[in-house]
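Just one chain follows, in the form predicted on its own, and it is written as structure tokens.
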Amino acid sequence: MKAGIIGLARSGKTTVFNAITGSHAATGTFGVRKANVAVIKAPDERVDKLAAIYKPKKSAYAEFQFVDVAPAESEGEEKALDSAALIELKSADALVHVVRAFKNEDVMHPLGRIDPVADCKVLEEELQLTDLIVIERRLERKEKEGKKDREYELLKRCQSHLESGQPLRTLEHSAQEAKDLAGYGFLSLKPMLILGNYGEENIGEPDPAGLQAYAASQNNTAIELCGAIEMEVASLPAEDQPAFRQDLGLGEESRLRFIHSAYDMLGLMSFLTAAEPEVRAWTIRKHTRAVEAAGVIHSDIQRGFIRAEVVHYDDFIAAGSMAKAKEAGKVRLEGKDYIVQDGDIILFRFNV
């Protein structure tokens, strides 16, 4: 999954991405135009115990990609985004939005006043208007090449969405329509993750901002983290980090909290592969189909896909063995429309 940070700025999003993805990138530089690339392996304990039994040469994990996109140039703008910065996002396949939660007189809000909820509407504002600039060209052409298919009433319909104030991934639209709307890259059709980067005044407050009730009346998502300090714990060395994490009241690992609730927001879930040669995680949506679930692997698979040997995660760990649960009738054969489960342990059986 690739995600791209965004928020206005001096909202912290650097340092946000500092304390998810471990990085080092420099923090406070306003008018930098680089993005902030980094790649993070989701930890799974499946995968580790299922490594500790099979011993594998590699073991694999589910990746993120993580971009922090540079803020607008202009300081005395409200935009959180300019032309690189909506290229970039054209890609992601979800938004996380930064909002800043904390105070700091040293480092001004750009527009003078710390009002999570207000930054929130303003973002969403400004993804709406580049989504609505999108369609309106493309409909003009439409009309010029007098064209007024199903692809031009879809885009009028998203039109009149976003004219009412109301963001493209609330749109109802059939299975047909979103691989339609897909190639545009409209960005407020991405899922957005709300996070609240607060101060450490505000570590073990439930919600300061009231950020978590204006993402539940978008159908939407927020969690909380004091990026300072996570920041700061996520650059000690690994071993380290829980003892500092549990005397500050932090809970669960910044990352791991951004995992689960990006998982969540998607729909998605894993599937396990086991062998000699590797075990690895694979990422699929909920509900996807066991011949669909090989291709993620390979195309072979799924065009010469015959049957699925299918074990859950915890029948496997209870049993022992594969050897122990076949004999404990747990390993199953399935075919291609078996809708694959979260912790599925598969043994793809295809001929090309």
Ligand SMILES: Nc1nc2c(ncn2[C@@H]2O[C@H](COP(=O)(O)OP(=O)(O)O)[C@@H](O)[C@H]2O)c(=O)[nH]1
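Bear in mind the structure is a predicted one, so any value in this text is a computation, not a measurement. Numbering follows the first chain given and starts at 1. First, how it differs from the form predicted in complex with the ligand.
E126 and A60 are assigned to two distinct rigid parts for the movement between the two forms, based on which superposition fits each C-alpha better.
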Contents of the next structure:
Amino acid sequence: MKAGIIGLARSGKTTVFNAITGSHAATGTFGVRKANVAVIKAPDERVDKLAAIYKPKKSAYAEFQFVDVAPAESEGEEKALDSAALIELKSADALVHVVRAFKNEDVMHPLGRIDPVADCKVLEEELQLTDLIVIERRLERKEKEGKKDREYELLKRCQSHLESGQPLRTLEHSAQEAKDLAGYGFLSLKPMLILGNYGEENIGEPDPAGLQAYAASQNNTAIELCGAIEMEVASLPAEDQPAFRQDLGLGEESRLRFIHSAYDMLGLMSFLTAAEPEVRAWTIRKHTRAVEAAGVIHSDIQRGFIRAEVVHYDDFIAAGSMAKAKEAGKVRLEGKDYIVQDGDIILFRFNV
Ligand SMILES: Nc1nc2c(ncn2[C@@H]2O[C@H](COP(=O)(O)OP(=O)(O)O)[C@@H](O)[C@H]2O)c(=O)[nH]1
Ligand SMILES: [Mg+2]
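To complete the pair, please output the form predicted in complex with the ligand; the form predicted on its own was given just before.
Time for the whole complex; same chain goes first.
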């Protein structure tokens, strides 16, 4: 899983990246063409409890990658994307749009005003235009080759949807069409979380710039964050952070809030593996089959899949041990097509 950050110049993308990942990437650097990449771990008390029982050599939370792509200044200040950023973002599973909502006279807004909802529209248009260009090129080629196939018809529908000012995210399409579209990496098709980057004067206010209301109208989600303050707190020693957060009136840790929203938006969940060597949570999409969940761990396990031994975390904890869970009939044998549930503890049997 990979989430890519987008947003206008100086909206605070790198600041938010640091706040959420605890990194120390340089902020306020313009025209620097370097992507910042970090891994976010999703804290999970089920992993902690299982680790207390199994005492494994190692335990690990589910992870996803967070990428901050900085477009080059020279390609137009008001543009959020350039060709290098596009390549990086094509492979992202989701986008996080950082919207400037903080006031700071020293930091120039590329459009010379602070209007978060208007910025959302500017960026959405840019995503749609980018997709439209890809589609037009593709259609032209297909027309030249005389290939008016299924994909052609689908791209035609995408084109008119975009031309009517809507993102591909809202285009109704079948499972087959989703597969046909997947290879293109269309940006306006990706789930997008809107992240309002507010100044400290807005801490504790519910929806200061109306971003949540706007997001809801677009069938989207918005969360608030005070990037600059959160970044400072994230750079403190872990044990000092809770007291500072309380003093500053910051709510649930920004990273957790962000992770919860991202999981919701992407329809993600976790399953667990538990043994002496390692206790670990793995991120998958909801409605994933057992055989595909196996592939998240290793392609060999998917290839040689025989069956899955499954016990739900709650049943395991209630029973107290794997032996007792088995006695109680809570450990089931499932086949390839079993739909994995959030909190399943799974042991895959495989043969390669
Ligand atoms: N006052 C204030 N300044 C911020 C905030 N977030 C970012 N900045 C400043 O805005 C400038 C641009 O931030 P940066 O994260 O580099 O933006 P990027 O170009 O989108 O990556 C930097 O000087 C930051 O210190 C914020 O929440 N409040
Ligand atoms: Mg930056």
